[in-house]
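Listed next as structure tokens is one chain, alone, in the form predicted on its own.
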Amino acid sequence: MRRALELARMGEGRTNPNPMVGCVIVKDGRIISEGYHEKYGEYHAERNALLRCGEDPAGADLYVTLEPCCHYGKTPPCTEIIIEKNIGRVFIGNVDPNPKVAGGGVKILREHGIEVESGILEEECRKLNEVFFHYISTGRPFVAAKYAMSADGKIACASGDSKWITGETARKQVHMLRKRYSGILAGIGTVLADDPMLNCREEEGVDPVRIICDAHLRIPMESQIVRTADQVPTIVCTAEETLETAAGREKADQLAAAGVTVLHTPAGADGDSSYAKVDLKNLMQQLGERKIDSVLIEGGSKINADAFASGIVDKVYAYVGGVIIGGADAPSPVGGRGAESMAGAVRLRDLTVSTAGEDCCITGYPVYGKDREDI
């Protein structure tokens, strides 16, 4: 199963909104074939492994990180070929939460005399597909907030200079994250300040859908994001009221002509930022309907504050650089009004700390305070 997990990760960034799945076939104590889900819309791991098997797999054990599917979709059901090839036993990491499967694959295999055991390295297999498990159960993208800060909690100097708080290793890891998530979200402030590309610069990486929150459609037509919108999928989300003005409709038409998809949301939370009237909860619902299963937030303190206040953040990657910036006016990763008491603070569970060159990364999952029970 550990080898199956290794194989599954090879599909990272190419299977969304499907899960990453790996499969290993063992006979007489030998691995006789293996495979993984390589790309959305193509054969699943089990079928790849069985079709590439160089010898008769009859009676063999099949290890797979997720329950074999039992329905026709873009590909035939994996249970069908497992039965056809006379596999003897099937060992599963996780039962598939997809309502179209949800134990149905196990039931069919057992009805055909195949021994099935589930829960093998269950936690590791579930962790691998945390995005899929969240998306399939909620219909909304799994949202991760990523930021880099100094050892004293600043994301830039008071002057705005922020290059670079972390080193090359940490920045390389960020591009790996961009490969992992389907979409990357930033506020208009980041676009106006940095004119970023927000693409994945990893070899064989897949560019995420770029999503810009821009309530008043201030994004420049000459920005890198707009100029490359015909090459990299790009969404600009604005406030509903902006499109009720002639200037707003004209700008939206110009963006659409450049290849940008323009979305709008009802009025969101009050605030003093340009994206404050983009309702992030509503936006996440719209993105989920577009099969965007995961979003990486790479913005400044204002959009981070709005994301946490909206309760949409499911995971945090906090990179900490070995530098002290200081300054009362230097921004921190999360701005806004913040929690009024510690009881209302967002806490992180399941913390892990890893090194990234001379920097470190703190990863955790938000638990919202009791004044956010509506989330």
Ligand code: AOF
Contents of the next structure:
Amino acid sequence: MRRALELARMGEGRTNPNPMVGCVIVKDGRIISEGYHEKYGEYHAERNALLRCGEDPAGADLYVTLEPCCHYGKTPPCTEIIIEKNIGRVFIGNVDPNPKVAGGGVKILREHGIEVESGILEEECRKLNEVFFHYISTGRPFVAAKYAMSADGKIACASGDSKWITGETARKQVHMLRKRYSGILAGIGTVLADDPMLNCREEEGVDPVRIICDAHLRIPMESQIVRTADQVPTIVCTAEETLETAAGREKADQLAAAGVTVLHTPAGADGDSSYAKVDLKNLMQQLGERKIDSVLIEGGSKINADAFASGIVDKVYAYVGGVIIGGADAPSPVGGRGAESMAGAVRLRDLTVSTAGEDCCITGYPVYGKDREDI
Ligand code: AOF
Ligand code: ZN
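Could you drop in the structure for the form predicted in complex with the named molecule? We only have the form predicted on its own so far.
Expanding to the full complex; the earlier chain stays at the top.
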């Protein structure tokens, strides 16, 4: 199963919104074939392993990180080929949360006399597909907020300069991270300050959809993002009120002509109706409907504040660089009003700390009000 997990990871960045799945076939104590789900729409891990098998797999053990599917999707059911090839036993990481499968694969295999054991390295297999598990059960993308801050909690100097807080290794890791997410989201503030490309510079990486929250459609037509919108998929989300003005409509038309997909949401839910805002929760719903299963927020303190306030963040990647910036006016990763007391702060569970060159990275999963035991 460990080998199957390794194989599954080879599909990283190419299977979304499908899961990453790996499969190993063992006969007489030897691995006789391997396979993984290589690309969305193409064959599943089990079928790839079985079709590639140089010898008769009859009676063999099949290890697969996710329950074999039993439905006709873009490909025929994996259970069919497992039965046809007379596999003896099937070992599974997780039961597939997809309602079209959800234990159905295990049941069919057992009905055909195949021994099935599930729950092998279950936690690792679930973690590998945290995006898929979230998306298939909620219909909303798995949202991660990533930021790089100094050891004193600043994301830039008061002047705005932020190059660089973390070193090359950490920045390279972020580019790898981008490969794992279907969309990258930033606020208009970041676009105006840095004119970024927000693409995936790693070789072979599929460029994620760029999503810019821009309530007043201030994005310059000459920004790198707009100029490359005909090559890299780009979404600009504005507030409904903006599209009710002639200037707003005209800008939206210009953006659309440049290849940008312009979305809008009703007014944000912060109760201040005089200020047009993008409703991030609503936007996530729309992105989910567009089959975007995961979003990496690489925003500044404003968009992060909105993201935490609206409860859309599912994971945090906090990079910490060995530098002290100081300054009462230097921004921190999450702005806005913040929690009034510690009871209202967003806690992170399952915290991990890893090193990234000379920097470190803290990851965790936010727990919001209603999920918390202490309030
Ligand atoms: C497996 N093995 O390698 C994968 C599975 O449209 P399709 O045919 O590609 O089906 C997609 C669904 O199949 C996906 O939502 C998930 O439930 C399952 N993915 N299953 O047995 C695999 N990738
Ligand atoms: Zn399948």
